[in-house]
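To begin, one chain is listed below as structure tokens, in the form predicted alone.
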Amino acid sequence: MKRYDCMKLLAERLKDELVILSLGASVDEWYNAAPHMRAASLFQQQLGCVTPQAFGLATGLPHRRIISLDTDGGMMFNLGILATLGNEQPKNLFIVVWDNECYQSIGGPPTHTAFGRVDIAAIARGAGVEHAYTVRTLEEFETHCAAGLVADVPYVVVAKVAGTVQPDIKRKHSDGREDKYIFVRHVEATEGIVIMGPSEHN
């Protein structure tokens, strides 16, 4: 299964939704994949801090879908959330966890999941998160897509995915800094807030 064709499916579901994602080759398959979503889009860099900065949108926005697409070593590197999700049970957030058994932006190496003892969905739903699931199919990856953006409770699904990226794709532009002024600029005019007002002359 590829990360590129789940990440078709899943933003064919997308409308008005906002998305935390991580770092490496992931960014640019998305950013190919939901092009609709590029405004709605926070793309992060570092590991450990996907998924955390999505339960805490979705904490302080809690009327709206909120998504992580998260990553195996990114999640292996702050399990801590995982507990947090299941003590806070947070109503909003739908998290994919992109499994594809390696460290892909560093050239390879294998994350703990490579050697078919680790089972994160197993963590998460020791830790509380009773609808953690792992899969390794386009059509379980739909399934549990319909399922998740619509629960009212935290859903995990781990995605089984090939350690290959996809081929021929635009690569992404903007720099994080520019970035993060897209999305809060996006999250101001959607929820007709302000979240980072005009600079201050003296």
The other form holds:
Amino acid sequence: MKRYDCMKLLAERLKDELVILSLGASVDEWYNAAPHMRAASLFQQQLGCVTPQAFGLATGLPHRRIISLDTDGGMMFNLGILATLGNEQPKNLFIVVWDNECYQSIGGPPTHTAFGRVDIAAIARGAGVEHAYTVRTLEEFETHCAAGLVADVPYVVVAKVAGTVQPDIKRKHSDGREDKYIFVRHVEATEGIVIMGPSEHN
Amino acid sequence: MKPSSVDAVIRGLKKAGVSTVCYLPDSLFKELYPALDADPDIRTIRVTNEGEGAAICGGIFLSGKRAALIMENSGLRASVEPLARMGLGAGIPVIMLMSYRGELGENNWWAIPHGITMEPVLNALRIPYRVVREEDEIEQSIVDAYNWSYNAYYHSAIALGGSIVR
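Alongside the form predicted alone that was just displayed, please also present the structure of the form predicted together with its partner chain.
All chains and molecules follow, beginning with the one already shown.
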């Protein structure tokens, strides 16, 4: 199963949602797979921060569906967030963990999931996130996207994907700061709120 | 902490518009945490480590709400990676309130590293901070931190020390 194919299927289902994602090549893949979600996606380069940030966003916007596109390396960097989600039970947070069993962006050395023992979905269930599943086919992935996008409990899908990157995709040229402004202005426009307002005259 | 200091912290947070607090409890602020939990205007989120709390606060910033990360100053060390990534990499601010463990007067050997490292770590990250040791400065200092961070879009910190936490 290829991550890019999963992304295309997920992207077709998204319209008003907000997405926080990481890391490495998955950033460029999402940029290409979901062009209509460009402003609604915050592209990060942070191991361990993606799902916590998505949870924070879900806390602040409880009426809005938030999607975390995390990775095996990223989730294992901070497994504690699963226990926090188990206790907090956000009603609007859907988490996909792209589990390619390697640190792809630095050339592919294995992560802990590569050896057949470590099971992120089982860890999530043990942390109190009852709906946590591992999927290996596009059909399974799509089924769980459909369920996870309307669930009123935290929902985790660990997608076992190949360690390859979609060839011939456009690179995203913006940095973290520009991406933040794009994302914040999108949230402001769609929520009718001010997050980064004008300075005072004094 | 005296009840009046706890009240001053909560007044400061409310005046700054804070609606969510992420915390990992510690002993010097032990009276503060249940007071925050009991406050109907503040949502508390207990975290497994302070770095996770920093990232959650970053996400809350992106939602347009205001958050605080409350912890012992040792939590600053646990937060350095997400703080550096969010603050220097993306301009996503986190406002921190920490107890000043390990300052002069400390009577626990294990807390000495917290005092020795807190200010150098804050300085390494270029995070402006204020050490507050007088109760009547708590409220305004918290408001000042939010004003600064919401103009700089960078982190700031208030450390409560001295007789406030002893």
